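As structure tokens, one chain now follows by itself in the form predicted on its own.
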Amino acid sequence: MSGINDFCFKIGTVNGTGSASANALLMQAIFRMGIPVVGKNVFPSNIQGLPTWYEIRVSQDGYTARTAPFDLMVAMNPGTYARDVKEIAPGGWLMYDSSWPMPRALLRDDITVIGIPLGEMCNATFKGDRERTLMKNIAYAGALAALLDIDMDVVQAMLQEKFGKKKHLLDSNHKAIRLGYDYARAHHDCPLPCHLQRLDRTRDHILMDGNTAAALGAVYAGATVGAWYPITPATSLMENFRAFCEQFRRTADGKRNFCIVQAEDELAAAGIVIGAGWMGARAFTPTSGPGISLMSEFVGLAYYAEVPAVFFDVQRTGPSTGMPTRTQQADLLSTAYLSHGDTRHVLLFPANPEECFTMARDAFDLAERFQTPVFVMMDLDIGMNDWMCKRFEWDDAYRPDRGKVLDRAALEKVEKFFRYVATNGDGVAARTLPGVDPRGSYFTRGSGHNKLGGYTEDADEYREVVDRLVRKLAAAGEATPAPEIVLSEGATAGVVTVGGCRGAVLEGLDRLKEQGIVLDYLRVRGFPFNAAVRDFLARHERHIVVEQNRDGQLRSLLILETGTDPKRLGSLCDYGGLPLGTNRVIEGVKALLEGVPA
């Protein structure tokens, strides 16, 4: 990298100061230029204090992942000195305040530092300690804006935007802007040899999180019930559907048709959410993997009682508290058999912000037509990072999958209704919705039933009922999304991965087949694994599954469920909490090429 319109850089602050908005800016004025762009915050748990990073990464190409060592570090916290600067590529450059001097021993041969007295400026333009703190950040936004040619027109306008009601606050941005900025283009050569030229390919695109485009997808399905209990890095999802449903769920004369409920804790959620979906809402709650834990039981009583839920799963590193803002995908297996006895549920695997708006209908749609709990398997990278992906298709055509619902006039037909029998090949068993007919009441049954829902303990008739749940999660599977298939010519094995890891596998084999390197690829959208899954496994001898869990959890997954010999799996890990980056994938799929651990 390190050209024109291909290049990444970090920015290290302090939490807590303000540096979002400035990054948010910088972020939001690369993608007007028409330069396809991903932002990346790597934050602490704490409110305020200790060290956070931005990282933004320009690709004419579109790629979006993470890459490291960085062309560029714009250093503003004295605290991570020394680890920003050995994280700068060779040949890159180092921006810092240098209102304070830069330790000598930190300094390296092979960088360019670029010294601009940000907070002597600051302390002598503004004043009070938060104003001249807030005003550094913008100032150096408009010290990159010169190094890197953001077109200072578009700054301007989002500043306009942004503050042209508040004049004050608008007049302290701009001055801020032109303190950075015309000081970096009075004493520094701009722009960097890595720098920005406008293009055209961001158009029908947006910047969105995953949390934002997973609510707004919940809103497209019909949810109308939403409960949940804060938990990071889930709790801005819930936030986002209330937001939207306060904008698209009010009738005519202003009265809310939703119902959003913060819990006691995610026991009480979860319930919430099952009694919902038993009386026909479409209802969710969104989490992270200590609340899956904790639903565990509820869950079960959905998945043997046959009642639709859907549960958002936004992974954070474990256990426990862990690292609650470090992403991951470690919850893979618990929730693929959640609960007690013998349990397996349908899970959707996004892997950017515009899967999580399409599979959150998906979501619905399978819990409804399955009668069963549904998981949205999202991953802190995508849930709360800006991604750039294509505007979202909002078909007004569309209308929800309810499923085998009966109503008062199919009810009529039926000469006795029970509730657990099923009639044709895929295990569903018709359902109704309380207070319809008196002819379709029946007594829901979390304990042992038989197909007739009457209380058992006759070995024959559980089996009968836990069989018929067999074949309809199976069916269930060939129902979720398609994996997405990539086959290349002359490839000799393949890769498998899932979720947010897309973008640094897809760029890695990109990488590698130019060193002649040739793989096939899959990711996997959906469990239980469809045939698709199964007829590419056995293409090859051999294949790497990538994924970011210590444990290979995804392997273990496709061992179980496909038979595959484990031999011919590798496992390619990584679980740092960080997104995965592109180096990784190329460096680890060629030392298991040749029998090396990765």
Second form
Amino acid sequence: MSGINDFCFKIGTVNGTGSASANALLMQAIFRMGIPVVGKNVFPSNIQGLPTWYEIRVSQDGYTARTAPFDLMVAMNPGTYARDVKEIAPGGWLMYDSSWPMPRALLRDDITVIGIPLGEMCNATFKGDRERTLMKNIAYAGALAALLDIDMDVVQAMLQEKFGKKKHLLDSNHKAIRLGYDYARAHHDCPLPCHLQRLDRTRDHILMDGNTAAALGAVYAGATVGAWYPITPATSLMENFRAFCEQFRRTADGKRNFCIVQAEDELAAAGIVIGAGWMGARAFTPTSGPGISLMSEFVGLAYYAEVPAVFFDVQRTGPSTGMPTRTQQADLLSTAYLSHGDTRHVLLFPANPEECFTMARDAFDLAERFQTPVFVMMDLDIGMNDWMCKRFEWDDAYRPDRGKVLDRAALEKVEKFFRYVATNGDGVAARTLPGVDPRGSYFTRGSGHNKLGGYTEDADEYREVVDRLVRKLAAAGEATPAPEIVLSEGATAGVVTVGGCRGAVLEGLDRLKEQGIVLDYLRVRGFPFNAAVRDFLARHERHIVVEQNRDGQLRSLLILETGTDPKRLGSLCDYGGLPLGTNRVIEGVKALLEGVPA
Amino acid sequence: MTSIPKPRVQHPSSTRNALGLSRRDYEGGMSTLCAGCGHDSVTAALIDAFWQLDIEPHRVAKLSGIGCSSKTTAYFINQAHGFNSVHGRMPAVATGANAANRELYFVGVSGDGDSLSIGLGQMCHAIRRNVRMLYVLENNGVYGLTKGQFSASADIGSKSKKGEPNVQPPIDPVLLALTLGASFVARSFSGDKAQLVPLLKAGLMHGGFALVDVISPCVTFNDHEASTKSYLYTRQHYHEVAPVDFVPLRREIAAAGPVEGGGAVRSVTMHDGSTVHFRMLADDYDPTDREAAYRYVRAAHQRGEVATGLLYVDQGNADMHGVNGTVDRALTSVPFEELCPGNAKLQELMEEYR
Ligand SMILES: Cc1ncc(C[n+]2csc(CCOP(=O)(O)OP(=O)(O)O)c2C)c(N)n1
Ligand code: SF4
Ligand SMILES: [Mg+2]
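The form predicted on its own done, now the form predicted in complex with its partner chain:
Below: every chain and molecule of the assembly, starting with the one above.
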């Protein structure tokens, strides 16, 4: 890297100081210059005072994965100077606040140091601690604008949009931007060799995080009831749902066409969703691993009593509380079979915000069609980071798939309604909704029931119902989105991956191909796995499963569900909590192909 | 567990309500509870209440948790949808169901284990949200279904069947609900149908969460001499504070006037215009004064008495939907076209993400 429109840089600050808006400003300015860009926020589980980083990758080819080391490090937090300096690529640059010189011992011979006295300048220009701290961030953005050749007209226009109505803030921001910009130009060679040049490759794109996209998908799919208990990294999903509903779901007289309940815990949130789903509403709850664990009992009820329910699991790192602000894909195995007894659930795996939007809609359709819980398996990286994605489109002809629901007219034609009798091969039995017609009444229970809906403790009657659920879930698996497959001529093995690993894996495969290693690619998008996944596994003797957890959970699911010989599936696991990097894929895949454990 | 079916009481088929339905039309499946179980009497009272109120059976949603008490939703109104959920979590399911369709009558049936131990938090939060529902807590001081362990409502000193005394202080759902700001709080006894039926009716017509704590003896595990939740103990220590007569709106004229049995009469108008007449047996009892109600119930308990009746009612509080400002109709009835903003709006929105 380290070229024009192809480099990455990292900004280290202290959380709670207002650096987020400066970082967003930089991202958006690059995006508006027509240059593909992604940002990764690496933040602490804390409100104020701990180190936080923002990584920005500029890639004219549109690669989205995280790539260390960094061409440029913007070190604004003396507390992390030592580790930040280590992450700079040889020949790279270090920019820092030179108001207080950096200890010589920390510096390296193979990097160029760019000192900007940000603190000094801001103290001289602004009054009061708060404004000085805030404006220091805008000032470093200004310095970066000079060093990277960010179009100042774009920056000015953005400030105007953001602060146009607040003259005082607008003035301060303008001043701060210029402080950094002018100083950098006067004292350093601008721009750096790695810098930006206008392109036209973001025209049909947006910058959005997955939680916003999923929330929007829920609004468009017609969800009316949302229940939640705040948890990082899922919180902003419901906050966005609320904001969109306030915008789009108020009637002329100000009434709300939605009901959001902030529950007392995730157990209750799951119960609320199930109650609403039983009534016939599209209902959902966003949560993360700890919440999923609490919902376990209720999820078994929804599975067995066959009640539609949609769950967004924005996965975070670790068992227990773990690392709440780090990303992982470590709930795959437990969620696939969540709850006691024999269970199996529909999972959808979006790779980016665009798929969060479409899969939110798919999740509601599948949940109603198959009368079962559906989990949209997101993660922190997808949910909370801004991704560049194609503008969303909505087909106005779309109507919700409500599945088999007997209304009053249909009930009139039925001699007697029995809840759990399936009439065709997909194993789905028609249901009725409360309040519609006395002929449709039945008793929903999580206790043993027979196909007529009656209580049972009879072995055969019990088996009859749960055997049908096996058929139903298999049909549901076939109805999940098909995997993404990229076949390459001359491929000798396959790589199977999931979710947000997509970017790093696709880029890694491109790089490997340049080195003569040609591999096929499959990304699963649904569980139970559909036939296309089995077919792909049959293409090659050997596959490498790339995922973000310690134990190779996707690999385990593939072995369990497709009967693939474990020896045929190599495992590349990345589970430190940061988004997967391309280098890890390249090195790991190579090692595995050479027979070395990754 | 024994499961002797309770003999059915035959009613003259000529007795029909305004919908032309007989009491039978409000019955459910055969009970499998122990003969004499208090819960079956509560079921019978519920059947009367719905029947007398002329509520269309299929406009009722019955929900429960797990326990002997929670089984009873299967024993009334066959033509209503029922939901036997998981232990202690009925309030959440009811909240969601009510959120989706505010037009139905919701009745939740729970036990003291279901509501005061595993599901205590859920019940408290349903009260706090003021979910519009009749919440019947069939209180027997034990876990019936798991064979007789003490529940959190057992009084100190009350003895188990094997003679062990309960040593932990009880949680009184009435006091708890009063503290939490519940808008309708009542207590009754499964053995006093005359008191219970009007209370259930008033609860059903209440505009928010209506708690009716019903002392409902467990004949199998907690009806012995040293129990404070037995039939005998409850009868002996029964203290009726404010028996009520519930008068639905359209029967106002026919039934108005003083209630039999003497005592001062107070009337509270429910949100739909129905009326509850209180017959004040206790001097100066004011069922609209939360603090006074709390003091009264507590003092009665300290004297070893079980204060019963409609102990507190407040019609002024908005329910969950009132607070949320939800549309008046069921959310399930809003057409998709009104829920989905459409592609044109989406494209406008996309501009904000550039
Ligand atoms: C999670 C869970 N834990 C334990 C149980 C076992 N269990 C079933 S009913 C019950 C207690 C019921 O007591 P109560 O609510 O007072 O009902 P009663 O039977 O006395 O009417 C228990 C502990 C269960 N069903 N689920
Ligand atoms: S509560 Fe007691 S009496 Fe009633 S059914 Fe259960 S065990 Fe029998
Ligand atoms: Mg009990």
